[in-house]
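The chain below stands alone and is given in structure tokens; this is the form predicted on its own.
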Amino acid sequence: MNQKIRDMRDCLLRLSAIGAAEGGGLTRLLYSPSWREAQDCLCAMFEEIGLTANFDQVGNLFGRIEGREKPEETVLTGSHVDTVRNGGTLDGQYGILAGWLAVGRLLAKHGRPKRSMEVVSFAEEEGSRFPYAFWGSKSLVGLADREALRQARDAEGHLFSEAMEQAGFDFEAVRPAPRKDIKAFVEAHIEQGGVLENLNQQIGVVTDIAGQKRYTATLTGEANHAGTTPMSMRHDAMEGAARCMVTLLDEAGKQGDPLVLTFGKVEVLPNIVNVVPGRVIFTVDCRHTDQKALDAFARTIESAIGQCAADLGLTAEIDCWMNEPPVPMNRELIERITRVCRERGLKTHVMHSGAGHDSQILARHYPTAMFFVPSIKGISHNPAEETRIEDLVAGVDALEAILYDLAYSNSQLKSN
């Protein structure tokens, strides 16, 4: 086993004992014991190397280098340490540590870098413990909404500010305001699909991350009798949700790649056997890369729903509760991690990514760039998750590499 192998093996075994269930499957909701643990162990990991470990106002860690020319620019890495419930071991803490085992790399090698480095941990990212994603992102560019959690609960009825204070942070003296010293951003993430395994690739640099409509669509009906109600004297909600169903992803297919639509949760009322539903309430997710064709995509959503339920007579109430545009990755950063990632002989992909991640939060303010390693058979949010050690080690080459070019090298990264 060469030392870059147990170099990474070492350190992910060190932090998925943190949080991990006897039977497989990690937990670190935000602001739980086992989510202070780990972020007390990656403090102490970014001391171990030589940076300067610092928590802010919402639990964000950070480990620094100052740049010995131009320590007022920062060049960021990392990504989150929370989990999804019985999540796996890869999602968001392999993007802090392949940070760690980048920097940690150029430190020995090359010294103090020119301008300033710094490796993150995000506090939050998932929304799984409370009714609020990328608060640590958020945070850091100033956008967390802290009214929006001032009465927040979690499953077990823990107020949000409490479960803050008992993490060791104080939610009234939350005051975010958008760091100014940053010049870019870079994450590496697992992919979380299977277009690079598939492409039998190492590296898949991202363009752009995909937008999001989500909606909760209600048709409602006439609940009545299985038996006795004639087919042409119904009015079945359930009819009705299943021909938009079919519908829709008929439509969907025609599209085509990058658009992606998933009906996701389903409630049929009554719900029982011989009744004819007289309510459904479903949910839809579509997913482009381009604004105006999700915006296209979406008329025809609302279109198709309501010429359903009219076809069958029934009443048609829709309420598009997300709407996230998408977002490109800044195109200079792009063009130098395919660069970098080509001249070290990595077979690279450019492609978009379908999941949010910090750096659409980040990509709005400073210059960012995303790239993927390879998920085995594209399965996340599992024990299962799991990416081969080699691609792991991939990604820590190719995050080496574009970390140099931007904080060693004289030359300039235009802003977005």
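For comparison with the form predicted on its own, produce the structure of the form predicted together with another copy of the chain.
Next comes a single chain, given without company.
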């Protein structure tokens, strides 16, 4: 146990040194210098344990060991290497490191597996630099839409294609190249919520991943003098945005769990104390595990924005730039993982995921499952994100057992 705790701590410290941010935590955004540095570090780590490390076209990194009986069948594990701004040191990279530790132990104990195994470090999942999430996992399954990103810029105005080039990858060379050899994908991840902690459980096996829609709404009114423009003559875009947010938050409250609604990013123009705001641009992030409920609330969002605009004589533009349906995990894998975890004496709970994960992208192409380890106080996307080291180690144990069952045993792996 002590050695396992040390190993977990060491590799976390090693990778968390890359991308430490002013204001705390990690800021490691797609194609930034710290992103490249982290991928290069993982490349070296993969090679240290005897894996062959390679990047694909978009910067996903893979560490592979060929199977000795069915090399054409690959069992994949891993997660994403990017973070939100001032995020924690576990979201994403824990899954990569858990894979590295588990595969390292399996190779040391049992030698070459029957099926091939790969640990993946997905290039991007969060959508926190450019308005496109799951760039890494979508590229793996052949769904990444390069053209959607041709004009995309980050908050500082950098073009996606230029950022990609600066990191050593070629935007123009990107082609859909879906992997056909993957027979199972298992992702270990922190829960980022408070359920496991509340129930005193160590492992949360995931049944479904919530669907989510993300919008950018632009309300345009008229910038004007804050002193001389009577209230009745204003077209105040901030008033429009505020009324819209309150209406929708009240509506979300009526719907109740598992609906979640967030106005995370807001830009006011011209953003001066004594000028009536002429334009407000804000994002909407809305999630639900049920497709019908999610679609119904999407209509509520669009109609509320339109109505608040009309009431105040504003114009509204609504751009839905993310639309991910809820995704069920593979039922057979859920059963196998739950059994394997309980056999090892781990306190195992079955639950849904409110957060999007790379698993939801892979699940429609390959048998996929994921499991959580607890988050202390449910905190995530925050430098205070934390998990007890014993639980992190339990997750690696679980992953080792699962990967043994999938890659070393004689059991069949059925396709989706």
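Positions refer to the first chain, counted from 1. All values reported here derive from a predicted model rather than from experimental measurement.
*Please look at the two rigid parts the chain moves as between these two forms and answer whether residue 116 and residue 213 share one?*
Different rigid bodies, so no.
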